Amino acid sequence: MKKFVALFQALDTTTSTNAKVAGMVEYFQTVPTADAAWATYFLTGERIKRFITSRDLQNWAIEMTGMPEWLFKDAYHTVGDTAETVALLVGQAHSNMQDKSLQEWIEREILPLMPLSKPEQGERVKQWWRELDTAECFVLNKIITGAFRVGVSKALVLRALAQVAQLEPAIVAHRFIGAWQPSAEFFQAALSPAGHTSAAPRPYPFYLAYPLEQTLESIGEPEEWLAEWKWDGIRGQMMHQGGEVLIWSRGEELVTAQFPELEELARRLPEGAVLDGEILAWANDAPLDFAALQKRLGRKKPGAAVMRESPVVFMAYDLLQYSGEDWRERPLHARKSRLTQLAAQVEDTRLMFSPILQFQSWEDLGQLRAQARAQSVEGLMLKRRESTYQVGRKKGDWWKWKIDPYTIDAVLLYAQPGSGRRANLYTDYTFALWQGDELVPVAKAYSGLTDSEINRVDNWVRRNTVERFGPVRSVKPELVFELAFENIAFSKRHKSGVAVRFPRIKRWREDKPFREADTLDNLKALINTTAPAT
């Protein structure tokens, strides 16, 4: 456990990618295999089932220290994180506990807490706190509340594992995708040259595109590229393999049960086929708004009414495996050609194939992009004809050329502190638009400002607070910001009657009086009136 805490601190205190990889390589090479498995589990974003809450930690810390609740809350608002606040209050100057392996901590100490009552859990946790130093308390608190995270991406962890195993990163990435158990046996097999003996179907690591920020002319000649629409749905892989049919999301979650009509479709695929594509809500020969698709998410088994209201299709745009053979190293045009042949085999309206758009020049392509919003898509995808299917986000062969976002000028109405390193700054904002003489909240945003601008807004918020609601401050309605967002739809769940997608701050409109901010009617005018209410 001490080595894992030391690794956490090393990763948390450096911004050097090479240093992070080197630190993980050294850790994986020197700890027992079972510890390496659990460390990989947590570092890649996996979590044990949450059975202890932040509120539990707060209550137990108050019991242990005798601190009044108001003082704890004041400390929390200064620190910005419950696990860290508790660790600072109860952690010891020096660790007094005999070191146990990470595996022992998880499997013999933490997981056995699950069936215990809250008082029994509290007594056990408080005993740990009395023997652990501050850093150990913090990591323990994060693990038991299912909130552990550190500044490394999953790709970086897998790169370190690939170095340890002396294997290609793509091979290691495929072995750790999907659900897996953090055991010594699994970890050893995943890093061995032969890999797993289990034939359980796993998705392939997804290939992701970079935003196109340079000129089209700089990426080559038009004939080197294929173009298709950038669909606004849920990225997924559909597979029929080993007698099983599975649908995986890009988040490596099995979503087969959420889309029973697509499960039925997958059974019609030839054995050994794996398709990459997009799950879309679709009706009347056109994609529905993303809000319609959201109605299907998070349901273990959607009802007939929801399926009728939000029917879905699978828009396939790549072939990763055919007849059990990995096709990722073949050129894109060959994968597309075989995908077309597969379409003729299946003949099912729920399986659609992303059409290749025809263009002769970059000017032609620009004209196609101008039609994107009318086609209810986000823009264009550009893919090099000869490109292989790679792992993760790579520059050079796949680009996304999105349409310009919608924008509105909105008034800052509420502000609250951020989290982590921004816990002492007001960085999370609520914005409003005019409806007559009233300002109506329409969006929340927390990204887009520079550090200097954040500090200026923070100072302004503190000087112009009208009311306080816990950590939230109501401020004088004076500051105007231009917000950008991807889409908009009517919504019954919002006071404004509309919902915007992916709002962020584009710029601070210091030149604009707050009375000249946009109206709610301006925002609603941007909505496609055929979009369904949510």
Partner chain sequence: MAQLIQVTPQGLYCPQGDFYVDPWGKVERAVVTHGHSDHARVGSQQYFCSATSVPILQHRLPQAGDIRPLAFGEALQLGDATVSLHPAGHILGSAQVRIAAEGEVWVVTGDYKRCADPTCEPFEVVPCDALITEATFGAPVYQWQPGAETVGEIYQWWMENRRLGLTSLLFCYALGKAQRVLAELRRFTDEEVYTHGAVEAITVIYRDQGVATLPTRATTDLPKDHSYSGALVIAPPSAHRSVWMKRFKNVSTGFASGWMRVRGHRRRRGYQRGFVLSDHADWPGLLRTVRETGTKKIYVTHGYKDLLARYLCHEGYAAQSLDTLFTGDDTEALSEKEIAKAAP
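Complement to the form predicted on its own: the form predicted in complex with its partner chain:
Just this one chain is shown here; partners and other molecules are left out.
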């Protein structure tokens, strides 16, 4: 465990990716295989079943320190993270713990807590806190609350593993995708040249596009590229393999049961086929807005009414495997043409083929993009005709070219401190628009300002607070910000009567007096320019 804590600290205190990879490689090579398996599990964002909550930690820390609850809460607001607040309050200056391996910690200490009663769990955890130093407490708290995240991306962990195994990162990435058990056996097999012998079907790592920020001319000639709509649904992989039917989301979660109609569709695919595409709520030859799809998410099994109201389709745009053969190294145009044949064979209205858009010049393409909003899509995807299907987010062959967001000038009304990196800084804002003489809150936004702007706004908030409601402060209406957002719809759940999607701060309008900010009617007027809400 001490080595894992040291690894965490090393990763947490450097910004150099080379140093991070080197740190992980050294760790993987020096600890027992089972420890390496658990470390990989946590570093790639997997978590153990959550049976202890932040609230439990808070209660136990309060019991242990005897401090009043409000003091704990105030302390939390200066830190922005419960696991860390508790570690800072209860952790020892120096560790008195006899070191145990990470595996022992997880399998013999932490997981056995699961069947115990809350008070029994509390006693055990408090006993650990009395022996561990602050850094160890922090890591332990993060593990037991299932919220362990550090400053490494999954791709970086895979890079380190590939280096350890001396294999291609893409191969290692494929072996660690989906749900896997952190055991020495699994880990050893995953890093061996041959890989797993009897592996359950897993999705291929998704290939992700970067936003296009340069000019179209700079990426080459139009004839080298294929264009299609950028659909606003959920990216997914559909596979029919070994008699099994699986639908994976981009978050590498199995969503098969959430979409029974797609499960049915997948059974009709030829054996050994894997398709990449977008799950969309669809009716009358057009996508429904994202809210319709949202009704299908987060349910174990949808009811008949929801399925009727928000029917879904699979908009296929790539073919990763055919007849059990990996097609990812073949050029995109070849994959696309086999995919169209496959779609024609299957002949099912729930399987759609994302159309290839015709254009002769980059100007044509610009005009297509201008129609995106009318088509209820997010913009365009540009893919090089000859491109292979790569792993992760890569520049060069695939680009997303989204439509410009809607924008509106709104007044800052409430502020509250952020968490994590932004703890104790007023970074979470609520914005309002005018309705007559009244300011009506319409959106919350957390991002978009530079660090120095955040510091200035933070300072301003502290000096212009009108009222405090717990951590939230209402402020003098004065600051105006231009907000950008992707979509807008009428909503009965919001006081303003509208809901905006992905609001973020585009810029601080220091030039604009708050009286001249936009009105709620200005915002509502934008609704008519988009597809009607469901």
